[in-house]
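Just one chain follows, in the form predicted in complex with the partner chain, and it is written as structure tokens.
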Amino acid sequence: MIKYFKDIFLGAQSLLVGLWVTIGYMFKPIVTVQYPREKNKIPPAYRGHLEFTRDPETGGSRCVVCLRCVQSCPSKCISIDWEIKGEKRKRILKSYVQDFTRCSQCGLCVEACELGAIRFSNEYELVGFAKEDFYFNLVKMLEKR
């Protein structure tokens, strides 16, 4: 009887220190970011799509189309066009589109690039209404940028 009494007034009293801590959290101040007018901060290391470092020298990106990068990629979503000139017969690149679609970010082609001629880029806000708005032609985004 007396186990019967105490139970019923533990649990109430459970009960009501679970309400106290509710009540607490309800006037602290919120934790959520309100997305588009605040914006988190996004860390460098952040691992957006795929973007060419400009070279100081030439202005123009570092690649030498090694193609170590398209080698790399798990997922083959990198693409690279180039042609053949000059006497030494060296490769001009022409294009390098990245599928992003199909990408997974896993770094593998910036650690494999030497020349450090790609990076990720910190662009989050990416939005499309078809597929092909997401073949970035990074030659054509760092003459644009």
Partner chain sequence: MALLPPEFIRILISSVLIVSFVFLNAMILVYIERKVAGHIQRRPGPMEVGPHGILQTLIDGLKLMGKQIIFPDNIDKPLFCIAPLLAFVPAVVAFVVIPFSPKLQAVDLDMGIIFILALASLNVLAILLAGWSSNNKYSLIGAMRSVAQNIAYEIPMLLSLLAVLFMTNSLSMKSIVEAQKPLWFIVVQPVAFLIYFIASLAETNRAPFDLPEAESELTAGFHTEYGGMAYGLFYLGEYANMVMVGAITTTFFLGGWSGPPLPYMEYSGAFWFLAKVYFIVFSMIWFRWTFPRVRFDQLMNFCWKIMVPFGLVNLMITALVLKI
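Rigid core (definition): largest C-alpha set, two forms, superposition within 1.5 Å. The shown structure was predicted, so the numbers you read here are calculated from the model rather than taken from an experiment. Numbering follows the first chain given and starts at 1. First, how it differs from the form predicted alone.
Once both forms are fitted on their rigid core, the CA atom of residue 12 lies 2 Å or more apart between the two forms.
Core-aligned CA deviation for residue 137 between the two forms: less than 2 Å.
Once both forms are fitted on their core, a CA shift of 2 Å or more is seen for residue 21 between the two forms.
Next block: the form predicted alone, after the form predicted in complex with the partner chain:
There are no partners or other molecules in what follows, just the one chain.
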């Protein structure tokens, strides 16, 4: 009989301790971000997928198709399609595709680009149902921005 009342007392005591902890956290400041109404602050060193930087003069990409980014990529996740046009035989970029499923985000491609034509994006909400959803065509993405 004593064990029965002892169990009731210990159960009520643990319930009150738990309630006290809950009440204590009600008056502390909120540390969670109320997603999706609030967005996380992206740290400066965050590396998302690649994106082109816009040339202020032309409004297009700064890329001159030097292929240094392709040559420096250890994952071989960048593929570029280009053509030669004009009397000066200038290379024209048709597509620049990054396979983000293979990218190790090492940053060698960004460092190899002397013109600063590519950079890491701050996009962190990447969702897809197929592998093809993570093939990013940077030329088309620049046109949409």
